[in-house]
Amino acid sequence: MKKKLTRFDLQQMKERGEKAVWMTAYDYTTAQLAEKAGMDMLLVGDSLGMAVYGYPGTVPVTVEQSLYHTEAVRRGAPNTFVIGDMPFGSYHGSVNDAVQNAVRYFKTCGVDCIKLEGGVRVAHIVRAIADNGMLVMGHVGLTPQSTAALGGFKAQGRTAESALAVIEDAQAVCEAGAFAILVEAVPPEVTRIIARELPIPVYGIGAGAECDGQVMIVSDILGVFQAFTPKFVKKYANLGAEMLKVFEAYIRDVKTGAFPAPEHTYSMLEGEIERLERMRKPRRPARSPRKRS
């Protein structure tokens, strides 16, 4: 069976020099496969907006979405460490009420820590959420739940002035309490300061190698997801197009009656659709409607 890591085990990794690989995932099948494969951490990102329900953004995923999704990923992968994402909207009120959204990915899902998005304007309420004794990650660089105000998905930390506020707010959520960060869409030069400066274990997505390990988008890298392709994602296969070869196979199976063949159905018992025959009742032929002159 495969053992869970611990914030222990990421950071002795982290101390090593050995890489976590992590991914996303939003269903069971896909977080039992991940598990089977050996994948170190899943993240239920609210990416799901835009790989499962076609959202433009992430800001529209509700805490109910997520929830339901992390609960499916914890169910197919319970020996994994799993990392469930606070969507827009659930730790922007009061400190109050993201502890208490916090707490319901841990009592409802079983998960193993929460991620938030944000530096140095949510340092406080990472610090809230630690101090009430659950595991937090930051992400900091490009944060998708504040594209509007970051003009659209653009990397970050690509002047001297913005990296600067990158370094800041990573060290920021780091002193607030979290265990581990996320970097992401930022220089590797950033990145490499980031990961170097910081104690604790500094992951990315597209902000290069120079870091403790690397998260990506499942329906990124199987070559599902067909809007658009970030600059950072390598697609290991390309199942969107063997997925529509598979679709129309079907389609033309079904419309020349090649499927269902003989082979894909079940056959009665002998001698029983005699004895069916027998137990009908003779039954007068129907009678078409009488039409109206």
Second form
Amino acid sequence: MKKKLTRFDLQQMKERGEKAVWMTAYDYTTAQLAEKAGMDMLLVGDSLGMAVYGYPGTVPVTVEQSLYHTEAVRRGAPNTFVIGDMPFGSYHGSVNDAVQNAVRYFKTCGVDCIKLEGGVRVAHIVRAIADNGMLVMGHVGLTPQSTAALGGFKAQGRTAESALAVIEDAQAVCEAGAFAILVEAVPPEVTRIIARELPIPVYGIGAGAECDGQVMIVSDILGVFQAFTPKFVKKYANLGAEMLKVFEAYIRDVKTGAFPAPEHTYSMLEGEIERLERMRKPRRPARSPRKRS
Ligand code: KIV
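Shown: the form predicted on its own; wanted: the form predicted in complex with 3-methyl-2-oxobutanoic acid:
In what comes next, the whole complex appears, and the chain from above leads the way.
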């Protein structure tokens, strides 16, 4: 049986230079397959707003929706490090509300840690959650919950000023007690500085190779997400096209009568159809319904 990683294993992997590999998952079956494949971690990202619910971004996702999917993933991957992703609004009010919302992920879903977006701005919240004995992962660089403020899904850290802000965000979250940080959509030069200078694991998505591991969105690597493909995505399959072929073939088969075939049906036990016929009273053949004028 696969051994579930702990924060200490992840820390040692960083120190050994061994990359951690993780991806998002939103459902039981995908989580089961990911665990079978040996995925180090699974994130039930608020990207589910786009990948599953068809929202234009992650902002509309609620805590209830997120918990619902996180529970399913936990059931599918009991021996994998699972990360719950706190949605927009769940840590934007009082510190106490943020702590209580974080608690829900551990209590109802059995996550191994929660992740929240932001740097200097949320450091006090990271500290409060960590001080209450919960494991927190930071998320800096492009933070999709703030795309309105950032002016869209734009790479960060491309100028010296912006790079400095990303680095300071990462430092603030680390000092506040985060055990790891995700850096999204920043140039590799910036990621390298963060990964080398911070003592904790630094993971990337669209942030180059010079960090302690990578995460990808499952619907991107499978090639099922249709709306757009970010520059940093590597599609490992084109399952969207395959699914389309399957759906078309199924429609064709049912319309033409090719499906279901005898091998897809149940047979009655021997002699039972004759018994049934004897049990049924003779009936007049049904008339077709009269048209109303
Ligand atoms: O919600 C999510 O899927 C994320 C990705 C950027 C990994 O946070």
